Amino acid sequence: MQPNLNRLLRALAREGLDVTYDGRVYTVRLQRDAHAPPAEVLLPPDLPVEGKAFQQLAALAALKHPDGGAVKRVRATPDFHPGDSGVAIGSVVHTEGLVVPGAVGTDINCGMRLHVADIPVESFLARRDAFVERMKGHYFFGTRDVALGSRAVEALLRDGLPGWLVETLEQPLGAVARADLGQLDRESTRVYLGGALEGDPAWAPTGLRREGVVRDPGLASIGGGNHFVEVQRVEAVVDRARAWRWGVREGQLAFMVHSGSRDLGKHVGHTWQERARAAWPVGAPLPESGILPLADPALVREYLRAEATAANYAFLNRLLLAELLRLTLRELFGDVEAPLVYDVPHNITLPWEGGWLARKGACPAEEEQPVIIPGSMGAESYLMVGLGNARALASASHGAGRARSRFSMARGGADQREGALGLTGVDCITLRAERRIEEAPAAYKPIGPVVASQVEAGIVREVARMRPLMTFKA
């Protein structure tokens, strides 16, 4: 128990929050709305409490719409921290009769993709420079050859990865023509929901929907912020039987992709936040949080199709980022299989117990499902298995969570020595020096307590750990 817990609870009370703590889970509610469901936060006592994130979480639980619907439950993962848009990162919200576009935000289907490869780490590091130069061309200098036929684009946006693959088999273009399309087809079973949601191409910007060959600059791009591509070593295997079934062995090379729907997600997210405002009943007071739900069934259906469109794009974005890396490994090391372990989304709204479950910076952790929890670029990442914990809304953390803002990391006067930032020995490849500082290990919470608290709570079990070798940051 934190020694200053009582002082903390009094401070939160002065901010208008009723908060209790049982040593593992905080329960949070706005004092002015005793009828709202309490929000729960799984947080070990040695991790910091952020009042702003608590406020955002309690406000999400108190959301209402004049036309009906309800927030049923709100939960936050132990990596939670304040969100710029008013919804805390790490929030999971169960609703009935309404959906909340802001509870997903603009980085729709930001998520993780993990592969392993039977390449000795020493052999890989011996060719590090050749590998890095090729990948810098793909990720930073625009030399990647990513092209789609217009029919493949439409099929992707409407039907997800299966639609894209069917059309690509008919007309493979660019780098994908060198890929093993049969392998990509087989690996679709290792993508959450098969990478297929019911979208609508009309929600894509016109630049994506033109005739002929489409070269979209957002596809196979990492994006900013905490997004990355990282090469790792499988450092330890804990659940050997499960790891074997998933193709994971100690000492393997691994590579992990963290990215989302890029500009398409921003387009959908911003559009629907404005549409939710325009649809708000005239004369009804707006929520103080600025987070506006949708309750009209027709608008709910239309929003979910728009969100699904961006999510389908994100599934392909991660696939292509990984495929460019896999093709590069084959150029350098010959016939490397480098199979997919799993691909899983973080920011998405999906059906749940007769209503909807929206995750923002939280990973699905359903029973027997692979869960990927990355650490900072100076810390281990974890491959877990979900346990379908109902109290946790079958959700786990999507990382360690920020401890310091990007502004505080980069501001004048901040200690930017390598040791203070946790960057000693970190191989970060980026074209922007400030990105290395903003995303340094010192900006993040320690991953160990975040993972341990979820194991103790029966949310996930550990399968394997990966140690970073190099990290690409755009």
The other form holds:
Amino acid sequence: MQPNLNRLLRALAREGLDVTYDGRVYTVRLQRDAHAPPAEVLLPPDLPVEGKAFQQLAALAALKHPDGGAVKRVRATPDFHPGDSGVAIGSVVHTEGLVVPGAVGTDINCGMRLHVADIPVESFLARRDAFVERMKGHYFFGTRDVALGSRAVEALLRDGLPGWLVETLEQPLGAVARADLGQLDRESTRVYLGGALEGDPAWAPTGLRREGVVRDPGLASIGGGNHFVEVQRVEAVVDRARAWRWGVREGQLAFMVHSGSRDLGKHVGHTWQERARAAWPVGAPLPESGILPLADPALVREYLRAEATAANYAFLNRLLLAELLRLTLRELFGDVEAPLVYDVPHNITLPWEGGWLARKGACPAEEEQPVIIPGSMGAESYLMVGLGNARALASASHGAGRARSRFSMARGGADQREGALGLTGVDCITLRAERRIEEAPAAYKPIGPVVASQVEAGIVREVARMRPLMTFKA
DNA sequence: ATGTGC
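Having seen the form predicted alone, the form predicted together with the DNA:
And the full complex, kicking off with our chain again.
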């Protein structure tokens, strides 16, 4: 138990929260709402926790809509921390008869993608500078060629990756299309839900809906905050049989993409925050938490189509970010294979037991599904297998969790020496000096205990670990 | 999270 835990629990009680702790799982309730379903959070001992995140979790569980529907259960992952829309990052909420746009937020289908490549790490590092120069062109200087046909864009937004692929095979455009579309086709089964959600192109901005050749500035761009593209080495394989089936072997080069739906998700998320407010029944008091659910079935349907549209865009964004990297490896190292291991969203609403499950910064951990948990740029990332743990709502953490805010890292008086930031030996490629500091390893909790607690709780099992070689941050 | 926003 952490030393200041009792103090934290007393402080939360003064703020109207009942919190119990069984040494591993906290259960949170609003005192004035004893009928709310429990909100649970799994936390390893000795990690700092923030009171505000507990408050947000309890408020989410207590959420009601005057027209009916219900929150069935709330669970948070060990990396949970306060979110600025009122819902904590790391929240998983099961609802029936209502959907909560804020429980996904604006970063719709933020997620992880992992590839491996059979290139010796020494050969790769020997050409580090040439690789970095090419990738900087793609990611930072706009030299990437990701022209798309308007029919392919429409198919993407409506049907997801399979629709995009079919149209792109018909009318190949851009560097990615001139590469191996057949390989992308074979890999599509390694994308969560096939990367195919039912969207509505009307949600796209006009620039994306032009006729002819579409060059969207957001596609194949990393985005800010904790998003990144990282080249790694497979450091340890723990579950040899499963890793073999997934194509992962010790010593391989790997690369990991963490990105989402960029401006489209922001647009959809903000629009629906407003629409949920506008749809709130006249005369009913607005929830103090600012979390507004939708209950009207027609609105729920429309929201989910909008969310799915942004999600489809995010699937392609990650695919293109990875494809540019794969193409660059082929330029430098010949016809190398760099197969996809898995692509998985951690910010999305999906059907669940007759209702809905919204994950905000939580990785699906369904039985036999790959789970990708990134560490910081100075720590290992984990490839795990989900165990479908029902109490955890089949969800794992989406990282180690922030220990310190961006502000406190960059301007809050943090010790900014390389060693204190944990940046010694870290190869971070970015055009923004403050990004290295905001996202330095010292800004994150240690990933080891966060992962171990989830193994112990029967949520995931470890398959392999990857160590960073270089990290691209926008 | 966001071609960041008050």
